[in-house]
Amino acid sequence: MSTSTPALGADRRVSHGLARALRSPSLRLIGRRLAAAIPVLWGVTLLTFLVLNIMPGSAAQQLLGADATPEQVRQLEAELNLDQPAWVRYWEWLQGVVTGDLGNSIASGQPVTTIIGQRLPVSVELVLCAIIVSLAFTVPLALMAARRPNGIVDRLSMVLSMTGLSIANYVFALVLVVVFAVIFPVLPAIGFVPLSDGLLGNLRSLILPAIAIGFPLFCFYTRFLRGDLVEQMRGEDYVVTAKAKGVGPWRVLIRHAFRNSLFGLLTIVGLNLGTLIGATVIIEQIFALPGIGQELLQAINNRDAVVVQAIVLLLAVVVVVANLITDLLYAVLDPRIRYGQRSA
């Protein structure tokens, strides 16, 4: 009797710390934005399969050639099993993806995992270094030019906002090119080198690229997070308070007014990651990078579908992955926001 009552007490306290955790507003959160993406994922893949198959031109065609005659087409689509109907396809397709697998490329007959498991790492690294040369320069200029509105450091980051944003990233990339590699040849125009090979000749490698793509966000989030500083500086409460107590200006706008700009921040951080993705498509192409977007563009044009049906659903992922997130750290950053409690 004395050996089972603790037992039993450890297991109800168990029981009791499983059903609060169940019932905590962030597994909630989690698992409606998990609900709400399944079908939007399914929805992502059936819309690609149907434009790839309503694009003129076959991937048999485009493998053999223009040479190629009508009988060697058909015999290599039923060796693809490109003759079934489009819905056989894509249910399979579908199968597959469900129990793990993306299938094999229909130009090199590659596993897709294999095929993304060596582009998606460039991909990935271009995006992280994009992020961190735009918010690296984003908030000391935004705080420059929130301490003082309309002074000089705010009109000189208005210039370059409006002029960055004017800029497409591709003519901006195309630009860097010409002064950093051909003008004043310090930099490499293209190619990437792993970071297994060198920590500074990887970097080297990315500057330009993550400049190119990290700058028009730079001067869209400065614009942004200045102009929510400046409005919190000159109407929020809190803010009287503190300046009322003494506090000084500075501290009040780091410490207090930054703090809650952070929520708007991220927010738009995190719905502008698939537009980060989409730039990587081109940027990968102009500087060589053998990324997950130059592999999409090839996938594309050779009229790849199981690859570019499964790149389109990858990236699906990381944008609804990155949106869950960015929820998530709200509560972080203000522990007294619970989400679901209201709409539980």
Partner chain sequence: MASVPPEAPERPMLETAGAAAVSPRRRRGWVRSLDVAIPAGVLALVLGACFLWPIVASIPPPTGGDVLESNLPPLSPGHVLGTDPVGNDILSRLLHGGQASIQIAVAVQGIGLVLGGSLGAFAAYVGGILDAVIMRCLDVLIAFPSLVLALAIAQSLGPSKVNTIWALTFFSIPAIARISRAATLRLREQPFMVAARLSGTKMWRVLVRHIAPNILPQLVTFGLLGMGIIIILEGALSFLGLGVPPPAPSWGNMIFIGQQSISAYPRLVLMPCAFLFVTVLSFNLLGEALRARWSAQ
Contents of the next structure:
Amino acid sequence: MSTSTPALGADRRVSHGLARALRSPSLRLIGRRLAAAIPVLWGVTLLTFLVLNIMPGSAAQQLLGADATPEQVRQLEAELNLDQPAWVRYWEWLQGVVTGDLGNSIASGQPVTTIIGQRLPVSVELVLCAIIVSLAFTVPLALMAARRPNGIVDRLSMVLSMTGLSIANYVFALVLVVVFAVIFPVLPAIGFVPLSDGLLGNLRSLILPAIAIGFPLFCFYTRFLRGDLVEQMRGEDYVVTAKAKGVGPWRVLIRHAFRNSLFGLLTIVGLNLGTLIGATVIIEQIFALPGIGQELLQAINNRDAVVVQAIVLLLAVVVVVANLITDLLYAVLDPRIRYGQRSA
Amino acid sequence: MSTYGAPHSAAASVSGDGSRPSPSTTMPLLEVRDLWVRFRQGDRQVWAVNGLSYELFGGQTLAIIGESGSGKTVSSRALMGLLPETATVTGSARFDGEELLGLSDQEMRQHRGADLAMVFQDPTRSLNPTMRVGNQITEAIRTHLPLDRRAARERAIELLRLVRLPSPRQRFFEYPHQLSGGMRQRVMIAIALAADPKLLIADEATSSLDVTTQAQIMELLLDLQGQLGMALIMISHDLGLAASFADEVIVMYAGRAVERASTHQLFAHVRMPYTEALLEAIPRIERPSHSPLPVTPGRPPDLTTLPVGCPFEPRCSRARDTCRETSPPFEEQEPGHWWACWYPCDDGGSG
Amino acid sequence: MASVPPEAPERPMLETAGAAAVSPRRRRGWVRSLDVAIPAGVLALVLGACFLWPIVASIPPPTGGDVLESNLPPLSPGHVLGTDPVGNDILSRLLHGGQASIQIAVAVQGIGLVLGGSLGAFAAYVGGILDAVIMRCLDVLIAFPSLVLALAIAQSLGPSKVNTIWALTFFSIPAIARISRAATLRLREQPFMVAARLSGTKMWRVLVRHIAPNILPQLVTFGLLGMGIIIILEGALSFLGLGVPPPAPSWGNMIFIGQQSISAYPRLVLMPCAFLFVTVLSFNLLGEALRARWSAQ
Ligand SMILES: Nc1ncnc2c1ncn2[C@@H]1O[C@H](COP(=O)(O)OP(=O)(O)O)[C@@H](O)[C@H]1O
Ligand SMILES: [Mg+2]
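Form predicted together with its partner chain, following the form predicted on its own:
The next block holds the full complex; its first chain is the one shown before.
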């Protein structure tokens, strides 16, 4: 597991860095992290299975409606393989997962991989838009705030980020809808225009949901970055060195403090991906976006255990992989790790 | 007053012009008068430097000695305007006739790195870990000199050669983590020399290094001082260091100068009991150097209140009632020898 | 020896410093207590309104309203904030909904504090394999997209107030357990703890007598900080139809129901949104201020 070499870009410097990183202890660390991730992932599937199957209620009943006879229910259960003991079903499902077969939806009969293939791109586009837009606002604001701690911009940014962290995303989303779709009807309140129907329409349909996800994110990032920058400007010796050279304050902030904060920011973005998934469930529901979150909610309400399990596993994998990629990027970008610690 | 320490002959300057204005014998390069620094800390004040005065002539070496916490770092950073915003600095510090204290940050920046430069204690933390060392030097060069990238790089490599970093051309492209502690400190020195400063402040520049490296760096600093004809303030907690290198010594305690004299005079006649204690604590071979100095029993005073009497009194073996009641003035009590003590040591301090 | 009297300038400087120190300290203290007082005051107001107002004042019931009185605007007689599409008094629903949201949050954090706190302390205290296994299980819970888990549990159990609480404890237990474990680990090496261990005191006794009183203040602060998140999550569950089931009100399901007529009556959404926001903001500000005090000490 630890020797898998992801092919990252053809850029010579990157691959050179990677080659060095491969020999460095940090890669072994990543290998260990990956090995540790597998039991966690397995635990996640087990937990999902327990929650979905041990609890009362049945998918067949749900599918047939409340007035189905017990006979009908039993027949459908047999058809759907639901009459077998839970552990047998789990074992079969697990075997399927290992061979890449995620099974068919109980509700629609479609292969789960097909469903995910249709739904995932929407969510990925949404989340990427949200992250990129929020970072684009975070960096200048945090820099201005950190330039003069306790100055006007700083205080405003603190108020803003406290607000953003206290506002539930569904609350913020609905306020956006009221303002931009009800009072000033300038943007679509619901619906999704696929990319194939034109970039402009696609982006228009994503603006409000992306802001709804991105604003709390922006607040979170800003709070972190501002804090990290201020701490560095106050406490780090290399900042004093830079000042002692006669370098101007903006340059110290950007070339020295921000450069070092970048790694922390990257980690925060990676680690926070898990929380974003919860946000997509709600936001996709509000804006009627056909993404993975909406599918998940539908599947949960249908007791479509196969789909829920697959999506939960997918999301858990995304979280684990995001953390790993964060580590790997760190290894490629941060000279401290890139070249290993050579103590002479 | 300045009968000792004639300016070293300027042998070769990096920039090629060896003719810097020859140090005036009448006007000091740096004249610090009644420097006070206090910090706001929550509801309290920390009185870090309390009325420090000294002057330094071009090309000379001044050693500022004292236990950790005696205000050496704070007093020297105050000169460069490098203290945090919680600090209040009063007094006067004239550099080349120009007042430094009270300059705006913008004006101060013209001096930082160009006229006064500083080398810090911990080279590992003082270099930016994410920047190639070469770029950290060229940044200092291009801040003050009108050189293009290429010329700045050439100068940086020359500086690296000057500080005797092996294979400078290759090191230019490396990151601080690829260098040893001694090499990092050499890079720090190269950064400090980038714009030919007239005064170099070395704040415990060797304290975090091992003994062998320490000696090398010390030697390098003094060589460079001679070559470039700059003045040097050497800050250390090690009086032995001062004994071997400095022209003049100031001993600090609790944020004030307690004894000041030319090195020769000081070691011939120690007056202040604190200096005597420091002298007895000079590292001997059997003691690991830079273990915290067990100077004399007790700890430096709490700086959040100013003592009424002599600040050293609680730890002083010679203390009497006078010492508790009034603080002794710091005055030139013999020609060229200042001290602050009611009952100074008699002659016979170890030479 | 020069017997010069002590320098004159030092005295005045000391005095001016003393005089200067008095007024900022007083002002700073006053300002500093505001950062706790304001959010605490707002919270007291919200709590008082939700829990006391319906008792002392007579307000219409939150459910079973008269359809003939539907969609009354705010400031209508008998209905200060108007009525919703089925004729229920909105103010009454807001206050009762607040009761539900806050009760759930308190219960969730309370259970988290007891179960998570003891789990973490136990894991840290026994150490070894048991500790590793417990921490791995908590890792699983934390790696799990948490809202998804709560949704799945709430759906499996069926929507109800009690089930919402259990679903949300899956958030609070692992989070608090981690804090508790870290705090206990720090305590473990303290001299009095080592002494207690060496003298053969029984484990539960050490946990109850020595560890619990020491880590509790920290855990309670953390729990308070988490109240806002739990209120938001409860709202999310109710909003997605898996929390407090209608017609009983909660802020979340009021927002959900209001969303269906958002273009005609935005206030049905905005009013519970405002209550939710103000409450969560107050909890966050209070938690933040308390944490700042902690770290200052
Ligand atoms: N930013 C600060 N805030 C409060 N007190 C400080 C600050 N910086 C230094 N001090 C205090 O000033 C005193 C002198 O410190 P310093 O000059 O660093 O001593 P040293 O002689 O070891 O270099 C110490 O007591 C230290 O605690
Ligand atoms: Mg120091």
